[in-house]
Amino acid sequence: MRRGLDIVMGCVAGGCLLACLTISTGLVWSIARRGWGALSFSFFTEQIALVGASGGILWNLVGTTVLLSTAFLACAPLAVSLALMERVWLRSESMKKALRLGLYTANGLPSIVFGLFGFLVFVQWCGWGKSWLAGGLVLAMSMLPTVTLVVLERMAAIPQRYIAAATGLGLSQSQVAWAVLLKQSWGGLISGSLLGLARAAGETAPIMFTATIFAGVTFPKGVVENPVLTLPYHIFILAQDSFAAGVETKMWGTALVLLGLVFSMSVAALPSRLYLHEESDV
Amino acid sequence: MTRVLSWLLSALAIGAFGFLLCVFLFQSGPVWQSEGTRYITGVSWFYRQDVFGALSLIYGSLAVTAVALLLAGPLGLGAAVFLSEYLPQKARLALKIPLELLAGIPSVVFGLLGIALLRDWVYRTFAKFDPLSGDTLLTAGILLAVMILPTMVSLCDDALRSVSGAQRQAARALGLTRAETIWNIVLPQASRGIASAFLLSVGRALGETVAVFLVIGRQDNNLPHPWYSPAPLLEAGQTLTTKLGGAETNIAFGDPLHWAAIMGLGVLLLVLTAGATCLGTLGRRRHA
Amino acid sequence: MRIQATMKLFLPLFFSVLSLTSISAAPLKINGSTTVNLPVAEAAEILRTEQKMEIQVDTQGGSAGGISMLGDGLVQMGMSSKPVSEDDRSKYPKCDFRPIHIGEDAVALIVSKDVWENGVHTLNKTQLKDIYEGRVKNWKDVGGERAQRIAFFNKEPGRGTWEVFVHWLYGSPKAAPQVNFPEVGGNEETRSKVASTPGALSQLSASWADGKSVFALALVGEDGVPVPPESQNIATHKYPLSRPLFVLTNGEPSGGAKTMVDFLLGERGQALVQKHGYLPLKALHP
């Protein structure tokens, strides 16, 4: 009886895992199967033609890259500062706790909220119209908590004796921050950013009101009224408004490219993340 | 210098989030003034007649989240149990990669998959309940379940592995089978962590926009009668996020009351997600 | 010292970048109806290559989005598949809306294949009102041979298609009753949902009713004669849901907007209008 239950338990749990893996690979497969036909060299080097039915997604790729680079540049210094605050400058334990709790909570905020905020503040009040900068800043806000938390985790994993040694050598707090904390945790900044960017790359809700349009722009030349094309919005529009048979393949092809982009970023971040997780928990 | 800089930048970051909160609160002001608590308890939303009752939207959000949790919860927990209790370290790490793949599928692509695979499946499978179409709250819930599955597995896995190995060994040494060890030792000890995994997934599910938008049917004012009736699950509905991401946001801007009603939905969404995430985080941290 | 030198170097650079952002040639921005978008977006592609013009096209919020963004000054040209109403004009008193008629379309009432095969080929105004207000929920009550539930998909608010539809039924969008139906947005979304749902009915641009996956119903007027949304009937406005397609400008079109308008009204533009299934202007005034 007990033996039997033991086996049943293992089977049920294994079945759950198998189901998860099947769903995951099955979905990726069905995207790949539908989108594979669209992929070709020219798909990456041409611009949209015939309202999405022909041509490629060059400027959508460029636009998504512009947004992500902006988000990274705006987010990284803030994330590092916030992490340093928690590690070095904040003295009171309750302040630190409040900061951490705030970060975790902010990490769970829905991206559409950031989109509406960006629409109101950047697009309307600052008068930028739809602009790559607005989109980049909105994405930066949405990924800031994730990046900060990963950097924090990495800083917390630095052995205390490194800091003690540096302080013992007579280094000031700022010097310790630069020489030990930042130097030892820049990998965390990279992997945290990759993680945040992977999520940001696929976001539609925050950028559709702030940064992206369907067609007709190339590389932004200024800030005001300079939107970009992006991969996720392209898919979103085609899903609702494609009009010719050729569009469907192009749409799934775009989805496949986006998936590849997101996946390569999250896999690049994976080793260091897993390593950290395993080490800090055991 | 470093110190000043990090104070300044941190203040900027925190200020931005505080500003976000203020913007939503102040912009939604008019609707609270004009509708009062009816804004939350009101059952109808007709913007042309300036009637703004968000109850059906709150219901929609909670209903799809509940469906997602009911499906993804047991499945994710089971998978996490197998990952952390049955598999050797190397295999665990290897199997986490395909799960990471699932986590990496962008929301809009999930929406496409929902249109292509899930809508017709729901329509055929539940044919005997006679749904009007494949766009239902249930469809959205199932899609969300798949979307939160990776979060669920990975957080549950964390919770399970935070139970110390010594406890497991002690239990096994006392003659308990692996299943008994899991039920009597590991799961009870990890229960707080698991609860917070559920809460954090709730936060994620509540805030999802684009994927839900494409399969939910976007029908206003769908509420159950009586309140526990499951019938609306097989009808089209609307959530806080699909309303925010939809056509009304564009129409509302420029009309103070309508815009306030839209921003009010943002406030409700913020409160719900922040509440779930905050509770989940507190549970997780005290446990770890 | 060094800081000053750096400042001297960077400040002018900084300001020149700033000014660059403000003087770069203003692109022509267009937003609005997804129905009008098809010919306009293709015209934009041609003008971009031939005239080296910068034209941005988007379809956020449908016709209402086009009108409101033109009214707010966010775009220089709107696209609309319904006439600009007095309400629109009073909401944006500062904007001098100039609708430019570029072609003619109709709102078709489309059904899925099984409804068509069930024998429903026509509807009249009363029957549509009954369906819209929820009094009739079965195709059997409006001409179907066998019982079959009506799955009505309503076009979302702000879409020109919806406004034209309720304008015909009720006189104005404000007078339309409060209803709750699943909503659809873009034309492709409408087409694919109707095609894949048994018993489905929705409003859609007539050019999208292909007669293979979705079928356009004929409307029965007071004289009892069914009028299908065919070119002839649309051109003569015999089909009651005929609607003009517009691009809108604030005041007389000028600059890039004028180039676009001239192109759309010219021979090649009109050919694009026809290519996407709409009636060109010359079909209206033979």
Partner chain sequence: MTRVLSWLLSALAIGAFGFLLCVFLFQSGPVWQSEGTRYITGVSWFYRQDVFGALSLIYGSLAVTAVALLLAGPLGLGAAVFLSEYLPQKARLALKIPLELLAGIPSVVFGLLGIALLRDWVYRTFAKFDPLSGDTLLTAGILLAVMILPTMVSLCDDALRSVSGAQRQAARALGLTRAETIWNIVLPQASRGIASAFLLSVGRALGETVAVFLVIGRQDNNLPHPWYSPAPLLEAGQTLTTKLGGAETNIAFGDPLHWAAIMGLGVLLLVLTAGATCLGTLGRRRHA
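Residue numbers count along the first chain shown, from 1. What you are looking at is a predicted structure, and each value in this text was computed from that prediction instead of being measured. We call the rigid core whatever largest set of C-alpha positions still superposes within 1.5 Å between the two forms. Compared with the form predicted on its own:
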The other form holds:
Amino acid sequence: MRRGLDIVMGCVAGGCLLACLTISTGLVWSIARRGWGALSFSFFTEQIALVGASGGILWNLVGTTVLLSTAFLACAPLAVSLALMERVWLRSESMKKALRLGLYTANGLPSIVFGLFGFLVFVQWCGWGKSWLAGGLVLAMSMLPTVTLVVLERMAAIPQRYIAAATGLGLSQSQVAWAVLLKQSWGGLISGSLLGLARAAGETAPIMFTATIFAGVTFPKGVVENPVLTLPYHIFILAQDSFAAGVETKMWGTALVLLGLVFSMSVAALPSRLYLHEESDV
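Having seen the form predicted in complex with its partner chain, can you show the form predicted on its own?
The text that comes after this line covers the one chain and nothing more.
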């Protein structure tokens, strides 16, 4: 009976996996088939023209890079701090569970919630208007739970004998955190950041309220009222005018570039994730 149930569950799991792979492959193929014709050298080096029907995505790529760089620089220190707090300074198990529960809950929040928060705090209360800094901070908040949880996994995988040896040598908690936990957790920070950035790169709702417009700007020259162009918002606007001549091909080409960007960051995070799980099994 149990063997038969195992076979049935294995078949169900395999069927689900096959369905996911089929759907994902079909989506990628559909985007690539429609957008490949738009890719050229000028597509990456020219700015938008004729309301998206001509030109390229140069400043959209630059703006997306600015937002992702800002998000990483704002998120990484906070993620490491929260992970160290959970592993070193929080003594109560209930507080540790509460912190983890908060991270998992925040990780499941819709991105529009972060966008509305950024709009209320940064755009209106701080008076920044639409700004690359506001968008970067909102994306940092959206990816913070993911990065923190991955760093926590990496710290939990560190063999206890390393910590015991450092403590036996007379190192304080802060010295153990710096010399052992941090130095052994860089892989988790890198992989978690790449996964978080892969998610943030495709977000539209948070940045459309706080950081991006469709056309008319290049590289930001300040903070207040300094929006940027981005790939997700570009696709969002072009999708509304996809029946105009020349727009559809540009839209699918931009989607293909964004897909490649997200895919490359996800693949880059894979070796560190595999290494993390190998060490945790030792």
